[in-house]
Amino acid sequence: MDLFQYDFMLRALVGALIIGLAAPALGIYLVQRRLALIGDGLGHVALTGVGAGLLLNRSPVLVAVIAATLGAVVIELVRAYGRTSGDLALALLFYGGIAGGVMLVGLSDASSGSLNAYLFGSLTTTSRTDLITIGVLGVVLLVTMLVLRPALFAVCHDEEYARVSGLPVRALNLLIAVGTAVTVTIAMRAVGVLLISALMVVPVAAAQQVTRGFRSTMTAAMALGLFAAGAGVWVAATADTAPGASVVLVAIGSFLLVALAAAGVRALRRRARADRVTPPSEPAEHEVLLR
């Protein structure tokens, strides 16, 4: 039986594909800045927004966007101006966010299943409103990351050089922080708060095994993210597994296959290069005597 004939499975597939395309487009900038785990911290802040949305009977996704955005701005401001390190600020928001989310969900009339849906993802319960929110935010995020790619790459690669070049470094850093918050929020429905960083980082890590330039790495990461999202939903539909976990495991499996293939290709190239530069062997002693 074709499960994709049902509306809820189609919504799950479309939502996963949007997230699979948008998450690596932002994740590559986080990997470049060595902030691969910031998605986990903002995911826990977004959980507070989910709890507030459930308590106030508002859209949890929209409220989570606001909460995660505020958290991202606070982290960036603390990193830029405060005496507290960025890691410490991230840790404070990490623990405060998840504690606030659990408390607010407990105060609301929602069941524990609602909390688990956001902790571990629940694509099959994505409503039409959630899908519209994911689609709009995903498209805006993707277009922004592609259009501003040169400036964002300059800031992530060398912030001092970008500042000397006249780029608005502070505004671009805030844009990356807000973009991370948006990515975390829309990916929350696909893979859950606890697995968000994987969808932003693993496709980028896999693409880095076989590409060299930033643009080619970004393109390959988006393609791998799209594949992992689609294949993960298909595996979940056929094997009756959790969609979020299936998407992440497919992404990790793709990384392992790409890494092994890339290592094999590099080994063959080294061997071929060594064969070309190896000098011819000296004639044997009995051959010299015969001459």
Contents of the next structure:
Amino acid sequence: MDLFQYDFMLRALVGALIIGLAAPALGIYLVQRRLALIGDGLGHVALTGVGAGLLLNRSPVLVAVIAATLGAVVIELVRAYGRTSGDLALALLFYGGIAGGVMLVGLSDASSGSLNAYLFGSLTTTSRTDLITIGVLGVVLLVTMLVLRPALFAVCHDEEYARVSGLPVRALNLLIAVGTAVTVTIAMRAVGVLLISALMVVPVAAAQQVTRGFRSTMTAAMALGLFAAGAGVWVAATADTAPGASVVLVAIGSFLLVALAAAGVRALRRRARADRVTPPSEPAEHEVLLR
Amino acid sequence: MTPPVIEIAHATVGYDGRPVLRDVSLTVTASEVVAVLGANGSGKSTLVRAALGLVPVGAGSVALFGTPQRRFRQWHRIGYVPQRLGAGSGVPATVREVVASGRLARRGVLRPAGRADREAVEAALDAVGLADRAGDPVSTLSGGQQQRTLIARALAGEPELLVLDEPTAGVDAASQEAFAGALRTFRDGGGTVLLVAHELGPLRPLISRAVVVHQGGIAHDGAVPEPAGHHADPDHEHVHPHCDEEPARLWTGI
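Right, and the form predicted in complex with its partner chain of this protein, after the form predicted alone?
Below: every chain and molecule of the assembly, starting with the one above.
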């Protein structure tokens, strides 16, 4: 693999691996909450941050973190206090986010290429500073999600029970919201705002085809995320494809494989059980007739 | 003198400004087993949810273990068993994982689970007869077994007060018996119980006092009322829906 002797490829690989590991660790809580697409929406909001950053000549990633965090907090407040209009409020936020982003990027001096880089990812242009940002935020995110797993599990599993347990439910919910925003922004470099949700959700969806518990699902999803990121970058490097899309397609491919394998195993098990249950019986009537 | 475990005084509780309960008072003292009875929609679940702070109380006051409910922080003293498992379970979770979350009130958010926590979880699984299903995903359990998982979760925190919201609604007979057994052990250990029920079934001999909620008020507070009419028949299958006009005397035994 000669390609990885280039610094930029190595940086791309390391960045992708960190994101591949961290994104499902956060995404599992979103899937448990049935909010799998929230990351997608926050990606849209982050785009406005990118546009503002480009326009103001500030670091787009930094401004995007701020914008996505604000968006996440607003969504969490709508979720916690809103009633029927929650759905609509989210739609307004998402489409407002992407429209704002496209407009602000257009107003800035940046080329349309840079808009594409944020929409679909641009892993190979990861700079040393970017890698440090991804590394620090990724590790903080991972440690938080692992250390607080029992509490976050309880809140996502049964929020009322968590409240009666005296858990700081609002703080934990905000933590998940802010964690989602951070994941979205660091993953933006790798897969782009339009594909972020895939890295948070697809490994979890694949893992839960074969797992029985929450902890095992989380471990398996992180392993799958790591694999998809590594294999995706390798495919991109050897076949010269877009890294973001390659990572996501590898993840979806693994989901299909795991789902098919799990369905096959289930069918085999059912047949084995049916064989065991059926007593060795006399030939059935029609067989006698056939003779 | 120790303060009452739950003290609700002249509480008015409602959703969106429409009162469900008006001027309701209820006191539960230590070691009592109190059943809150009433027809569907009478507000009996709202009463216990208000006691726990899950529904805001408009007028009046609620105190838990002598502390006003708003300032109450010793949540490890309370074990709550909701009607059913919340809908937020998109990811599989084992029975043991669900039961283990009952320890959080006692050990806090940051401290990792220790040996005492693990032992309490195993003991709670044993108490409801689910030790052999501990590693199975809760979604593969029957309704009654899921309900037992929830009581095990509450027991795992080793609470002093158990609050149960219709624990036996739609639960098979075997699970109801397991449930009654777990509750008896809890009561014999000095625990206090407040439970909402539509039908008492095998729980009846455990109940020390009954409160009947009717049309947003408390219609009866005292001995467990004898079921009247065809409800008294032990073979009576309770499957028909209760309408709003159901007479109060069904429970008050007049």
